[in-house]
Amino acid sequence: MADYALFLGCNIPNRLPHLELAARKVLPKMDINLIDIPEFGCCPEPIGIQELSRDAWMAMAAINLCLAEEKGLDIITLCNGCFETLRTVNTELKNDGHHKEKVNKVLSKIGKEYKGTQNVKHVLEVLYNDIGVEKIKANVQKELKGIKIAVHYGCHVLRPSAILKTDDPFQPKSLDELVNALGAESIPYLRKMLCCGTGIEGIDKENQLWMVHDKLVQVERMKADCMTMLCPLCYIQYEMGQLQLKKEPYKAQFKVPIMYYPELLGLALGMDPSELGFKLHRVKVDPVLQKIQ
């Protein structure tokens, strides 16, 4: 078993506790210890914060990597944007003196100091690097056979591709690779990199809809079961913004089902549907379910 310092983040616990809990079923099964920190904080999130100070930005996460360095434990992250902070910071960190010596001097006023001991992964190099294909393949007991399903990365797991080095910026295969591990077919679509819109949502809202719209468009145009994803953020704006686009101006009536890929794999390894909150989904997940069985 590989033991990490999981972090879960704002969203999941506050608004989706359903992909926590397919998290905390499937990653056990697959060798990793899930290990909580109760004084993990916000990450804080890259855009807005960051934007209104660096310094504080840095410092906030620099303290979530501090409690983890205390456990001697690497981090793992179910969010896109926590994952961009926290491995963003830990490696500026690592590699700037000044950066570094500025940040401890306001860790001090807390008695913390960072060292830059410890490591920050997504859940998708883990699942992907960690665990692997072939042995995902070889857990499999139900194949998702007949299953065709639209991948979605997000903006925040690839780029800054220099810090992140996760996958290809512009033609990613990891998740691909991993829904395909399911039996399940991950298929090619138009706007498969479009952004779901999350960090324009404040400021334009109607554009971010229009967004989540025409990547829905080209999602059913290919007739896909479902999407899947590995971000709380895209996940909301996918599943509410359905909702949301049956009013005016839009009038849309989309009804994709939007699972988080850990849904996914509990379904693979012979998960019962009702260990894995199916219920939480506001875009409902039954023909899914019903096609698989």
Given for the second form:
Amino acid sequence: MADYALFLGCNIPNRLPHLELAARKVLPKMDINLIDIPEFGCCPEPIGIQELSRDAWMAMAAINLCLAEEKGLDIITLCNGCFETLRTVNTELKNDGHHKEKVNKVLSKIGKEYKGTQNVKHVLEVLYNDIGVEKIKANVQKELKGIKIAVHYGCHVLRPSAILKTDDPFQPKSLDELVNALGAESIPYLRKMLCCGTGIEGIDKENQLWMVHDKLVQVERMKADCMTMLCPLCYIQYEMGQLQLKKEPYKAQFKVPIMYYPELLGLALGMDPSELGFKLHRVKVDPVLQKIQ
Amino acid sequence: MALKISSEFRKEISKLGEGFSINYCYQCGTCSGGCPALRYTKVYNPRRIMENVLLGFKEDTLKDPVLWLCTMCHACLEACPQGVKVSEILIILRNLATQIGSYPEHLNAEVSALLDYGLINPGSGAIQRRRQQLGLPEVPRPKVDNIKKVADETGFIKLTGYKPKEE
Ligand code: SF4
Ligand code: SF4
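The form predicted together with the partner chain, contrasted with the form predicted on its own above:
Every chain and every other molecule in the complex is listed next, the one we just looked at coming first.
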């Protein structure tokens, strides 16, 4: 069992509790032990708070890093945004004495000190690098045979690659391989690397929805049974987006189930669908579940 | 007002974070070619922003709301043949724009939630009940006072004009 401090962030616990449920129930089956640190706050969010003040963003992120250090635990994140913030700040503070000194001066006001003893990992890295495709394959009880899946990575698990170091920034393969390991088939599709657009949602919702629309068109065109991803913000865009795209000017009727990868993993490990939170999906996942039965 | 070409702004950016890399920009437009924000908004263009910085058009660059249409996908930073850290420079520019009060209104709500609750999405009673039904523990309860102290110490409270919520 590898112990990790579970970093939930804001969106998963407060908007998508079924993703949290899947992570908590499924990851321990792969020997990942999740430990709660109730004092964890917002990471803070990298595409709003960092843009206002990078210095403030770094210092606030360092509070979370200190909390994990105090427990002697590495952090596992379930969200690309949390990952980008915590991995970036941890890397910069570890490698740049000047930043570290500045941040520690601020942290001293709340009796904390950043030391640089722990690592930050995305759940994708833990599954792909630490557990590995072979071990996952060996644990599959119910192959997801015949299920075609459109994989979406999300930008902030990949780029900037020099800092995040997870996979190729434009041609990643880790999540595709993790999907194939379950007996399902990761299908190629156009616009696979198109961003979900969360970063401009607050300013230009209309065009952001066109971004979501254009990806869903390609996913449907390839007759995918569902999409899968590992970021709650991407999840919200592609799931809620389908409801929003029904209206003018889009008038689009998509029915693409959105599955959080740990949910697929749980099903393949033989869990009953009733153990997971599929009722909370806004786009019904029944067609996928029926195909697996 | 006529635009005056100068190297002052470029020199200022060069001193901040990854800003120095802007000096290597030769205006090839590779960043714009792969930019989803340009593709979808039509008005946003990272190559043009780099050009305006190189030419020294500080005010125009920082006050233009278009600056906030980048999705921060970091494709430009990976693709630039000259190693210009385009998206990192955009963050520097947005930090400078914030200092003159030019940032999107909706970020104020995010700042308030962050400093009031320690979470930008504090959740509702309905979510709490749903979590209970799913057998999930209570949501994280960050020490808000610590976050506020750190925010204050870095000048973030003054910068954003944050006011605590009325009890
Ligand atoms: S890709 Fe690089 S060199 Fe080319 S215009 Fe963009 S920033 Fe300049
Ligand atoms: S980070 Fe911004 S400027 Fe760069 S490619 Fe993405 S949307 Fe365009």
